[in-house]
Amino acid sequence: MLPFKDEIEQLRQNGITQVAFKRMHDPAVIPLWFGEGDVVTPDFICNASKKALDEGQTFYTHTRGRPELREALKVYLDRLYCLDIHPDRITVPGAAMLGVTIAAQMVLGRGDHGLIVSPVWPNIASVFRVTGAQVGYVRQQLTDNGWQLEVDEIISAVKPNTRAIFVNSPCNPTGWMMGAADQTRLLEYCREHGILIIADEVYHRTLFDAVAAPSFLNVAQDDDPLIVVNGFSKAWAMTGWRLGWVVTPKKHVVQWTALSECFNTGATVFAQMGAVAALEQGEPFVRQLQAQYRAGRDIVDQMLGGHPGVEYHSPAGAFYAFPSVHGLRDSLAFVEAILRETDVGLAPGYTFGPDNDSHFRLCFAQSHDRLKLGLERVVEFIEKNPGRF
């Protein structure tokens, strides 16, 4: 008998990479499957990291992130949310996903229950399951007013052994956002019952009608049961840099120091200098991307909104559409056929949690000509193949 845990043996590849890895670097494919566009990281960010390399900054650095990066994050968050965050609350452990992993490890184990607001990026459930915890979902519902979820529905899904609740807002893949009043209500409940909120706010600047999405940081105290995870991938077009940050309870500075060292030793040192440049100089670029994503959403609205073969509502945030195709039962077979027959890469709905097999996800962060062409092929495929899947 092999010594590996059941939780490891039962892990499966998520549906996005299951489709994408077959033709990931094929130039013939219009790649709408991953959460990124085709805008490269801007020169001012790259040049800051190049300068750090030229200066020989290739050695170990502070486990929780370079001091100048953590200070830049404090300044950025304070300015964005009108706060005064204590510097000890900020850690840069590596990629944002590493922040989610450490947060889950801090509270979940066998016999515990972790609750996830869904639809959700599939790797979150894997992170919860690896701890040995049971995983439960509370699902947003697609209504005439878009994706909706009442905070009392989340609270009603809590079990006596629930130790963590994962909330992604703005949401990948639906674009749903939790408002400040609901954030306050959920945090008050979790404070009273000793439940950790893991708040994924990676899409905090990826929205269309405001400067930033509502943040749990605006309603939290220094030592609330809250870990806010964020990163540079989406707002600054830095997906390949694998840099994220967390804002944690102030009293856990030692624990985050130790866990960051255990999991990653520290984020890549010269990449951190690019992140400093992003925070200090990047606001015009963030606004530029917001405008591009807004126009991309308008294209999706025009091509899918009102289409008789799909149910679609325009997202409030993030840069995804998550339509439901009438009669679709097998989202994996559906997107595999689209890839094979039209050279468009999509993500299957099933991988975003239970009850999503009639859906697919597409990312509209691509340049507009490619997005339009990809959507034209998808719409034509849907119209030619009713009931096939």
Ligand SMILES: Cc1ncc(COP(=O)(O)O)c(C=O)c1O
The other form holds:
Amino acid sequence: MLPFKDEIEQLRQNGITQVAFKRMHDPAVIPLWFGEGDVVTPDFICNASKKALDEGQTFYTHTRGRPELREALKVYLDRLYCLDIHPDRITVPGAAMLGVTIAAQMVLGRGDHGLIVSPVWPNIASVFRVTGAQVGYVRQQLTDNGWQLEVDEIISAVKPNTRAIFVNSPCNPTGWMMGAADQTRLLEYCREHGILIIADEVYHRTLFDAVAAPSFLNVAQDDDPLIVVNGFSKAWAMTGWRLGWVVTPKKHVVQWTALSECFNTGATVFAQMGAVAALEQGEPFVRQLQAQYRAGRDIVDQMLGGHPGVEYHSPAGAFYAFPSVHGLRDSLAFVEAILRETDVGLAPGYTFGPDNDSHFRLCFAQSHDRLKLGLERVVEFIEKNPGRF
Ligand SMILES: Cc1ncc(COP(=O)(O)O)c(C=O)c1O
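Switch over from the form predicted alone to the form predicted together with the named molecule, please.
Okay, now the whole complex, with that chain kicking things off.
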């Protein structure tokens, strides 16, 4: 056996893929486990990439992304948030996931502490652990008003060796969102204490009562200790394209580029041309998806809201329900049994950080007939199996 580094030795596959890989692509399964719907990327995006291929765009690209795409991102961010971000501060890694990895590698190492707002998408904790840092969580709580977390609680969880705080808003899996006042306060604290905020805003367009979620970029100065990670997967139905973007402070651009070369010497070049089309022509499609997800959320509200077997609160953003099942102790056994006995794919709560083993996550981005059928089976299963897991 190879002598792996301790951090790698202890690494575990996340609970979502652990369940899903057993029956991924099985047509009998209603897949509510991953964070994606069943809408194919629209033609105007695919055609822009096909055109790039036809033109022979198959060569190495700039590590930080095609100039056209970084310029289009600048214009998009200006339009959405009334910002003036210089394209030099923007980099396009192969997926938001890679952006989080590079950000964590920038500041975390052995002896450091990385703080994560949880419940959280499991890959984030793995990314932090791989750096060798100690990982801490500060957990949102489910109250009568939904998932809540005070900034003071985040600040109280900071240790003398905390070097990075990860905030995902809107949050996968709870839908919790951090408002502008709280973002300002946390940023002020981090500026004063030299702590990097890694703000994951991949669900910035996946919300139900506004055009876009509050962005840390709106409350930040150019050189604040802030890295904003975003991507094309969710808002434009481009999960398979593996394309993200990152906004770094002006003074970190050179080091970001150097570190990017260790992970990703540029994102797929013809995919980037599809992304330009998404940004320039995609607004009606983004709005259409928002309406579809809102209707999906309403279906979940009808079927789980007020159900005596679960505690569920309607999310304000992202496209997940994260209910807790009364009496549930083993979320992995629960979702494995649901998959085996009802052919519905869910994600187990335990994988989203500590104290989530009574929860499961379902993604409501699927088309509504499948979503309804999946939910009917889940509800029936819960009703027939009280206390079994
Ligand atoms: C919170 C969060 N960050 C990042 C990602 C990854 O996005 P990408 O598909 O761009 O890697 C996801 C995907 O589900 C996510 O939920």
